[in-house]
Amino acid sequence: MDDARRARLTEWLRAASGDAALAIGGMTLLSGGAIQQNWALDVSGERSWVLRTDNAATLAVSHGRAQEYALLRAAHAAGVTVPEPLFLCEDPSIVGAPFFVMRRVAGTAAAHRVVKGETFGGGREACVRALGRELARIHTIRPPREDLRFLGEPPADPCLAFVADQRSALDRQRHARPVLEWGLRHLERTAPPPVPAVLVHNDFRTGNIMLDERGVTAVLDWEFALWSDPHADLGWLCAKCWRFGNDAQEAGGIGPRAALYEGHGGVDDARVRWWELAAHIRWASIAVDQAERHISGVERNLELALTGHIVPGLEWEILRMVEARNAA
């Protein structure tokens, strides 16, 4: 960020903040996500915060940070363990973009060190027990909410929504994706029946979980949340895809199922496993359309490129749970 920019941020935040000799100490790059930029910001009076913008190329399935910023503040109200929300800027003349600001919090989120620890939050047990609390408390946000209101109708049956969703998303992609319609057949034949739609965070798995030895320290991106069913949540977690290799650990790689389910109480296994399936479609069909941002020019990139290769992986997986399904 150049020192204009920098300028006008400080102007910004001494307004917002209601404090006039607010200065920026430091101010340096967290992580340049594919859709995101994080900014650590070191502010006098020993205040540690963040700086939440877009990247200039944005997934159009994500939310806008205005969104995000509402999205964090009743996630917050609701006893969620979020970094605290500040401040949030709509003006795009100030940094380049939209963009807010919430307090720092401790703790890792790096997915390939959080399943190799054996300590982190506590221990494995106590450690997807607490997740499943985390996610207990999202779903006690129901609809219909004002602030929320960017959201959209609650579906009538979260399922039948989701296979919805994926077929449109199928139907605007550059190729025919047989293994995935063959996925979102099945899910369409066994699925179960509707159930009152809550929020559901949509991206809650390891690596966008901030942990330390005690517990979790922030619950982060939040930019995919919607109305559906909250068994989508612990099936986004569990799916085999998003274990990070430690496949024995069925929650996010991290410990237990079944404490996980204790943590979040009245779970439906069979739901969990129908999103888990869902889980394996979505993913399939986010990394496609990262690695078509490659391809068309967009955002000429090596990891969006290799992410398009995750594809067949996923494709493989889907069959097989398909296949042990419909034998079962």
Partner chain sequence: MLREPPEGPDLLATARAVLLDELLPALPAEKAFAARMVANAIAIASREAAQDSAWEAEAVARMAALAGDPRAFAAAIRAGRFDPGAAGHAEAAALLDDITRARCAVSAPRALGKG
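What about the form predicted alone, after the form predicted in complex with its partner chain?
Since only the chain itself is given, any partners or molecules it might have are not part of what comes next.
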């Protein structure tokens, strides 16, 4: 961030915090975040904050920073372990795009470390049990909510709404994706009965959860949240594509599925398995979109380009999962 933007940010933070002497001692762009930028701020008074703003190109399905800030506030009020939201700025002239500031928390979200570690969150079973409890708290947030009205009306049937949304996403692609279409048709034919929609994080997975040896320190990245079936979050976390090679530990590569279910309570395993297949289809569709951001020239980025190469592996897993479901 250049000196002019940093100066404007300092003045804005002084006004927002009511601290006329506030100074930014250090400002570092954190790793990760293909869609958003996260800047660590070391602020006078031994305060550690994070500024979250947009990258050059975003996904159409991603909420803006004002919406994500509202979601973070709602989650914080519901007792979900999230960084405390502090300030929101919708004026793009300050740093070049809207942003919000939250407290910085300790821990690691690095997936390759988390899935290999035996002590994060107090051990594998304790950790995923705690993740189940976090999801249960998220799922206590239910419509209608005036502060979350940007989410729109909840779907009458979250499963069929998912199928329709993904079909529309595939119809926008430059190239046909017959395996994804085939998987969607299977989901459509086997959709379970509808349940009342609740708030779903919609990206609750290893890599978006901060952990230390004592437990969960933060649930991050709320830009995809929506009203849906609570089992969607469980299926997303259990999807093989988010186990980062540690496939034996079905809950995010961290621990056993049964402990996750226990932590959440009231889980329908068959419904989770439906959403697990849905997760692979959705991630494949997102991966195609990510690659298009690079291919189009809007945002030249090696990570985005490489993301497109995971699609065949996801398609293979979709074929395997559908075959297994048909044989059951």
